[in-house]
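Shown next as structure tokens: one chain only, the form predicted alone.
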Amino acid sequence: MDFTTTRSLDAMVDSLPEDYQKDYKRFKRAIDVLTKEPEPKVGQTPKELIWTKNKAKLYRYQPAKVKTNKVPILIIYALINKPYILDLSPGSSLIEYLTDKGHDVYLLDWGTPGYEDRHMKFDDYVLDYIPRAVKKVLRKSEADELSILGYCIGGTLTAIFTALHPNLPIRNLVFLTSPFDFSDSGLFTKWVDEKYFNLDLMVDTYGNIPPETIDFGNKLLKPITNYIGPYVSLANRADNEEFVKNWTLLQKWVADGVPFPGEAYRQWIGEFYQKNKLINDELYIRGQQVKLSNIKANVLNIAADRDHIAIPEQTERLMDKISSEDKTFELVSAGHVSVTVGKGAVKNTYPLIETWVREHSGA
């Protein structure tokens, strides 16, 4: 049978049983999503730029909105992907949710490193960038204290920073799926074992580690789910416009990676995954020993039960090390990404964070 036009094909489909018609329309819609749909808009919560350093930018969100909570929140993002996962779209945005509740929210966006940034280390982020961002937040908000929320590696950076600056006015810390103990990090432990993984050769060859390499490693943890699953889901649910909208938003973010600065990656794999220095008080940043026991702020530590990137055991171990009198560990039903986006996040994660921060801020 020869179909010279789409119209003639559609006419033939209309003559088929209803179930076949639905299958065809879903398939056609899925193809349109993959080939014709424009990229969705992301990061739509209003913001102002208040400070920059190199590629990094510090943003204040909804600056015109009345702030009813006196303790500002500084979000420290990870070194991979882009931070708009925390402000994906209206109604599915942790940042929007917090600002709508009256919180003064700031985000430290590391930007996109260039080849000239290949020598950037954890030392630079922890001692040169985060302290200045903290000072800018306190000054801009006219506050005496602040809360810091660290997501993924951003939480690891936050813990290191706080441990090295015990006298700064950090009232609350929220860690969101952040790894601290690397004694068992699942398949990553085997993949980056020093016996098999030539870390120095990789960093020396690339300079900065390409985002495709990081994405490949993360996806390979669950290859069928990550490589095939999204397209099967799209084909099965392409007639659900709400699903299609969320699917395109998330796929845009997943594909929108940034390079990992070479020397920081050398530290991340070598000193954290291979030698597990942080949890054992063996990590040094510019000659300063990092002791997690120096952390005394109120702590909310959130892990996701289906997280295969920062498994809950890696996250929970922090609770045994810190000196905080007020510390809470929460295991939520989610994955590493779904803990921040989607209906489950809006219903569970967002209120959990907002309520805890508000109750611990004297607001």
The other form holds:
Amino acid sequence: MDFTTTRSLDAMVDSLPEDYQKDYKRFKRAIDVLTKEPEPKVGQTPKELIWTKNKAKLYRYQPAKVKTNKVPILIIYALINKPYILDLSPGSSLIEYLTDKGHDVYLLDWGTPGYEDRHMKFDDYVLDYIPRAVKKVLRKSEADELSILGYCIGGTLTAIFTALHPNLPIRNLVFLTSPFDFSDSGLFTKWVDEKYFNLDLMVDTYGNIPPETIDFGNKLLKPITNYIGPYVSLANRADNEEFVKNWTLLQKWVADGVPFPGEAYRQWIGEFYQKNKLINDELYIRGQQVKLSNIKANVLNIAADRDHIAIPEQTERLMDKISSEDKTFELVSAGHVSVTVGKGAVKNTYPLIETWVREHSGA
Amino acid sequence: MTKQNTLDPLALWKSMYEQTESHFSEAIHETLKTDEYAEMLGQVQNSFLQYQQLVRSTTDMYLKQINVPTNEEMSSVASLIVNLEEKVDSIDEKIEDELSSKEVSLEITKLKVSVSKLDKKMNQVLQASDQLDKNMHQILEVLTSNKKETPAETTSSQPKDKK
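So the form predicted alone is up there; where is the form predicted in complex with its partner chain?
And the full complex, kicking off with our chain again.
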């Protein structure tokens, strides 16, 4: 009997008891998902390009939809991710959810930095890119004010930007799992300690920090859960097509990063993780002191209880520093990624953000 | 009798994972948070980076010898383009700001009013010119008809003059 072809193996399995057949099919499906399955489609919400600068692009989503909320929302995400992370797939997209509810949503896509962008710093993003994007959003939407939603490092950038531009008409700020206090950032505090971590050698060698290095650091926080857990789940539930679809999307989300521009990384690790300058008003951006107390806009600060990358304590400390009269801190039951995608996000995070923004936009 | 009576290696694997994951994770976490681990991680990373530096410098040297541009050189060209784009962008911003600024829009409105006034005046001038044209035409016609009448009178008077 020839076992080399799949057909003959399938024929042999057909003669086995039903339970074995099911197990075999599930196993085969899991192998197919890992080896043959095409990349899932992401970022499918219709959008138009408003403005570009170097690799960055500013998009407006679902421009044809009626905008019932006249205060536009600008989304700023992490420098290490791809722009589709908040628009993963239909039904699991924060952007789609917000635009369907009548919000005018814009996203500042950072693009993929090349080797020539290794000198890019936080200063450039905060003082050259975000202000221009804000201006474009206000002009395009013909609005007098706007809301900004920052995810992860994007939230940290948003806070710095808002603190340095107190006169801009920023009505609402939504921070989604963004770290502000680095006095205790979990295992990272130890790993990037100046005693052991040669930051300059890394930046000078790589230029831009490869996404694999960042991903390795994040996954090492929970090695078994991150390296083995997903495959155990897949093997166990590969016969459920809905699960397989979400699994492939989530794996793409996690593994599909972009390089971290070298100088920005040097600042991120050196001035934030190692010296914790932001929360102590010691951070200077192109010579200007960043005082978080300059933030007066309405603030919704969301943390996730199982987040190991931006742990809730790092996020919550912002509340004591800002001058906003209307400020809310919400701790949701999720992880750093599942706070933005998946059933829990659709059920909890999206309505939480949508309702709060609507209530605070005078709509 | 239980429903599951076959040997499912995947279920076994899952069951093993579930039973051991928390213990292993805890043990690993205890290791990961030690100074020794951080030191070891730093040393491994340094060795790897030094190796990377060696590979990069060797590759750069080789590329230079065979006259192929290095990553550094290619990125210099890209930087020139980025800088140029930066300048175009800032000009674009200035133009946009100028066009949208109140002062300029006020000037443009004034200019529009002046142009429309000028347009009206031009129309009046053209109308007047048309009228003038018509008047001139009428005068010419009158003169021409007068001229036609005058020659007969002059012919009859000529003999008189000759006399």
